[in-house]
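Here you get one chain, nothing else, as C-alpha cells; it is the form predicted on its own.
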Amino acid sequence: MKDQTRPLPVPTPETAHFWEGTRHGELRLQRCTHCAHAYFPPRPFCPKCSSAEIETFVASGRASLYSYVISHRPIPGFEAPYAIAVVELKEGPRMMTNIVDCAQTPEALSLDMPLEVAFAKQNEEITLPLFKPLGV
C-alpha cells in the first residue's frame, strides 16, 4: 500500500528509532532495563515505574486483533472500507495501525486473530507498520 496522499507522522527525537527500524523492515519497541516493561509508543522513560534506564528492542513483528472498526467513509489515502485497528503485540504493547491483506468484514476480521507485521514504504523516511492475517 503505497499512497502519497495518507497522512505521514513526522518523526521526532524520541521516536527517530522506531522509524529508522520500520525502514530497515524492523518493528523496534523500547523496554526498561529496570522493571522489564515493555512499551508502545516510544518515550524516554518508563510508563510503569518511570525509570529512564530503557533499552531498544527489535519485536517479533507477530500479534492478534484487539479491537477493530471498519471505516466505510473514503478520506485521502484510504480506499473504503479499510480496517481501523489496535494489534496487541506479541511483547504485549498494543499500537494503532490498520489490517491489510484481507477483506475487510466482519467475516474476515475476528478479535484474537493472529497477526504479522507488514511494512508499507510510503516515502525515503517513513516506512508504515501495517499488519496482515499471519501467513499470508
Second form
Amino acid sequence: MKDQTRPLPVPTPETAHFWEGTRHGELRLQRCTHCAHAYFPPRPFCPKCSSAEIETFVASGRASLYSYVISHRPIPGFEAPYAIAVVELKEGPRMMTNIVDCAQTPEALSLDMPLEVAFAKQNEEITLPLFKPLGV
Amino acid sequence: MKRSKAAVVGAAETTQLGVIPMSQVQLHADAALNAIRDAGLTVSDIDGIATAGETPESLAHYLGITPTWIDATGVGGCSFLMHVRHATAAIEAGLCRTVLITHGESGRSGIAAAGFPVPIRGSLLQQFETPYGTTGPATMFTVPVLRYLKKHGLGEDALAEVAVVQREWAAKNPRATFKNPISVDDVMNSRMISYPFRLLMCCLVTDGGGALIVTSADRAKDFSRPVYIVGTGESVETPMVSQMEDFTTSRAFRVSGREAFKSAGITHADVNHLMIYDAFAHLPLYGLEDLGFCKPGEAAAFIRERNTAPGGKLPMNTNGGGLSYMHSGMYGMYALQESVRQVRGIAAAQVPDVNISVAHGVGGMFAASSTIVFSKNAS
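To complete the pair, please output the form predicted together with its partner chain; the form predicted on its own was given just before.
Next comes the full complex, this chain leading.
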C-alpha cells in the first residue's frame, strides 16, 4: 500500500493522546472508571454514563475482522482493490482500519479472523493503527 | 388509525429527470412551482418553507416567499421526510398554515451543486474513517453488509435479487432511467464497485427535484386529492458507519419506524404500499426487518418469494427506486412523491386500492432516518 498521499487525520485536543500513543507504538483506548465501559473514538467523558471519571489505557492490540468492503476505485495513497475494514478490538470497541500483510480478496479476508495491530508511520506526527493477520 | 393533523395537498417532481440544464436552485424552483400549481395555490399562499441542499434563504429569495416558519434540517437523504414531520407539528402549533418542502439536486451535471459533503478537518469522521480510503457512499454505506450476510447465512445473490425485482417495477414506469429487465446473473456479472457491491446493486446518479405542499387536515378537505399524514418518526445514530451499535440492524431505522407506526395507530397488516430508500441494495433488506415487516434475516427470502414484486402482497419501491428510477443524491423526496402518487391513485405502476403507504428514508450512512405514514383517509 502506498501511504505517502492518503488523507491524514488532524488531531484535536480530545484525541491528541490517541495519536501520541500510536507514535509510541501503543493503541490507547479510554475506559470509564465509574461504569467500566471501554470506548472509542476518544472523548473526555463516558458516552454511556456521561461520567468525566475516565482513564486512558493501552489496549492489547488484538482484534478480529468484523466487516469490510473491497474498493475497486483507484485513489491517491491506495492501490486498488483495497479493503476498508472494521475490526472489533479484544477490549470491545470497533474501529475502521486497513488490513495489511494479507491479500485484499474475499478468500483471504475471512470474517472473525484474528488480527493484531500494525503501526504504520505516515510522518513525524501521524502513525496509523492498521491491522494484520495474527502471527504473520 | 389515529386522526390526521395535516395533509399533502400538492406534490410534483421536476418536469425532467436525468441530465437537466438547470442550476440546483432552479431545480428546487421548478419542482416548487409544479407542486404549487398542482395544489391550485400561488407562491403568495406559502408561509412556511423547509429544504435541504439549498438554504431556506436562497429558496425564499429565489421564489419570492416571505416565510414565518422555516426548517433547514439537513441530515442527508431523509431530510425531506423529517420536513414533513416537522411541518405537521408546526401547522398544528399554529406557526404557519401552508408549508412548501423542496428538494433539487444537480447530482449528475453538478451545475451549482453543493456536492457530497467533505468531512470537517479534525472531526472524528475525518480522523478515524477518512484515512482508510473511504471515497463516499459506495465505500461507507456498504461496510456493514458482510456481517449481515454472514449472520444470516446469506450470499451476495440476496443483494442481486433486490435489484432484479426493482427493475421489474421500473419497467412499468416511463420516467424510470433504466427499464430493461435484468436477471440475477446480470447483476452478479456487473462490474465490481466495492465488494460485495457490484454496479447494479448501487444507485444510479441523475439530476432532479421534487416538492410537496403541506397544510392542516381540516383545510385539506378543500383541495382535490389530499393525502393525509397519519404517522411520523425520526431518529439519528452516528455519523461514523464504523460506530453503528450493530452492523446487522439500524437503530435509527428501528426507532423511526416504531414512532411512525405508533403515532399512526396502525399495524403492518394495514400497509398496502411501501417505499424504502435504496441507495444500495442492502437497504430494503435492513428496512423490511427494522420496520418490522420481516423477522431478522428473513427479508431476502421475502423479496425472493415475490412479496414486494408486482402482484405481491407488499408492493415496494414501485417507481423502480434509487437503483432504477432515479437518484440525485438525496433520494428521500422521490420516495415521498411515489407514496403520494400511489395513495392518489395516479402512479405509473399503480397498485390497486392503496389506502396506507409508508415511506422510509435514510440519511448519511445509516446516520439518520425518518418514516412517514400516508393515508387516503383523515382517520
